[in-house]
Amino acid sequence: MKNEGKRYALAIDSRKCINCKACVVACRAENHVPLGHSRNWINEEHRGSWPKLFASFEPEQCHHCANPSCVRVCPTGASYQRADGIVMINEDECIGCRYCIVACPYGARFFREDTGVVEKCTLCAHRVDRGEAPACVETCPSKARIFGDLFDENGPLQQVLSTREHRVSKPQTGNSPQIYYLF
């Protein structure tokens, strides 16, 4: 396999996110996501009161966990993890039972009524396989998303993770999420 020996992940600098939703639009266009659904989204938090208001934005999507609960509960093996860590769905094997939707602690999966299968972010695996960044990373105007190989010590992802404090979302799940939010 082309990406064997790699472990792809994302770091997200929420302080740089301007809520422009370019990542959401790029994902929808690149992956033909139907209206009414999203493979990625922006969580918004507002605090304070006028005139001292504070807004923060946190991009979300599938966390491509190292120990994904969605894969463990899939009765057909349609949900699986590639050697490079990208969690995928084989649509030909998906029976639409939606167990994976319930098992995902991040709400990153949705059911497509028109096809009868579950869908989610694939980190644009088709682009990654060509040596390109996911569409959401490439299109982000503020460079809030950093994509790379966790095993590449000189790569951009490892460089930022080694110099910035970071956290993962819902570590208590035991899923070992692979999106790192920078402080």
Contents of the next structure:
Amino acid sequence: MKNEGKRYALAIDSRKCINCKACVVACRAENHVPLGHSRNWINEEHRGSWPKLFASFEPEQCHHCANPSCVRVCPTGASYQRADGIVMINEDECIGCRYCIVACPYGARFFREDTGVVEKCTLCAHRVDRGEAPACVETCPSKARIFGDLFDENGPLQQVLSTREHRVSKPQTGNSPQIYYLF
Amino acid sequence: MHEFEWGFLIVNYLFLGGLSAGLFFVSALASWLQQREDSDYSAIARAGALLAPWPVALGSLLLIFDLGNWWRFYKLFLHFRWQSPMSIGSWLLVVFTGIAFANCWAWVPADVKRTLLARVKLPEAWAGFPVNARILAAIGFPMSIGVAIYTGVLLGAVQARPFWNTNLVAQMFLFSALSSGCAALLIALSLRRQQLDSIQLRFLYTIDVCLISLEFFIVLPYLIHGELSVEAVRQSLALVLGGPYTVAFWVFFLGIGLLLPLAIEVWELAPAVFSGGSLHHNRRLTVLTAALVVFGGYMLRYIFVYAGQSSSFH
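What does the same protein look like in the form predicted in complex with the partner chain, given that the last one was the form predicted on its own?
Once more the chain from above appears, this time first in line as the rest of the complex follows.
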């Protein structure tokens, strides 16, 4: 692995998630996401009946895959990946064919009827470029989200990934997703 | 998330694009097989050439109007992205449609050409263009195969949708497209006042029986291998093996859209092939059979576009 540059990613400790949805609200406010759509969401799972109960909350959004199928299928190059790993959409180049939405294994993209283009999580690239954390990470009250640079050996992300068991979602699609869920 | 990002416009486009590819394919074959200008095959070549460009032109318009920003469609042609089947497909479509229109013009009778040119006040010299329709047919032939295959590759290239993500989809779409075109020619030629002669009927039926058989032998391994594949693929196949698309698949596509017309066409051909007799020459039956083939081709696109988008990894 090249040690130069940066590779931004997210680790999520879903055991800390309390399903308050502050991340969803913060994202909506930060990125002016229209009502009816969300760039991030929380998967809920409930099993069993009282008193043997199980519930899990797993926040999800664009996985900023290392091998993103949305970028590959885009016919105009509107979907692209920055050198630091963030997958972006150039809204001026997007023609609204929605091939990327069909190609995303995570359902992370949506079509905006008002603008006619596709939208998704940018990992708050505008904040990251200012040296800040994404809005969802900053707002999370239970600190379930850890944002950082994978190349930074002493950074918060590597510290948690080198000491905790973790998995990624649907690795079998070959997209190499970059949201790490901690066990 | 909306479950269906691609709807009926895309189904219609995939069908119309394939139909044009099939029309051109059969027309080009006939054009190379014809011996003289007035031979039996030239009627097929002419009808195919005259019809071929229109469905794909209409389909491309549907495709453009399906875009979120339809006026930005020109951006497709500011880029060539070889990893995107849609990018390759748009270029293929433009080249193929251009050749199909040139080939169509080449088959318009000279006097009609002159009348048309005079009416829109264009130079009469254009009637002489293009010189050789057979060369156009030869150039367009691989293009037509490309267009027919790419409609399947467009879907097959999506790893996130297990229902699509197999090489068999491209082949299924290819043979389905070519046989739809062949069937459309059977309809068009049967509707003329002049009866189709045995050589023409036999030519079209033979091609169609081959194409439908190939398609059937691809649908079979698609189902068998899917069932023997990983969990996600088996789950996606449940959409047609006991799910919302079961009736559409087994009754409307495989039954009356594929096997029934195949049986009728084999019955039509059998006396000519095995006992040297003549074809049954039932005009109504020919039109009905061919209409079933075209319908089956449409159903295939419908089922794949919708069922594919419902399939995913869990």
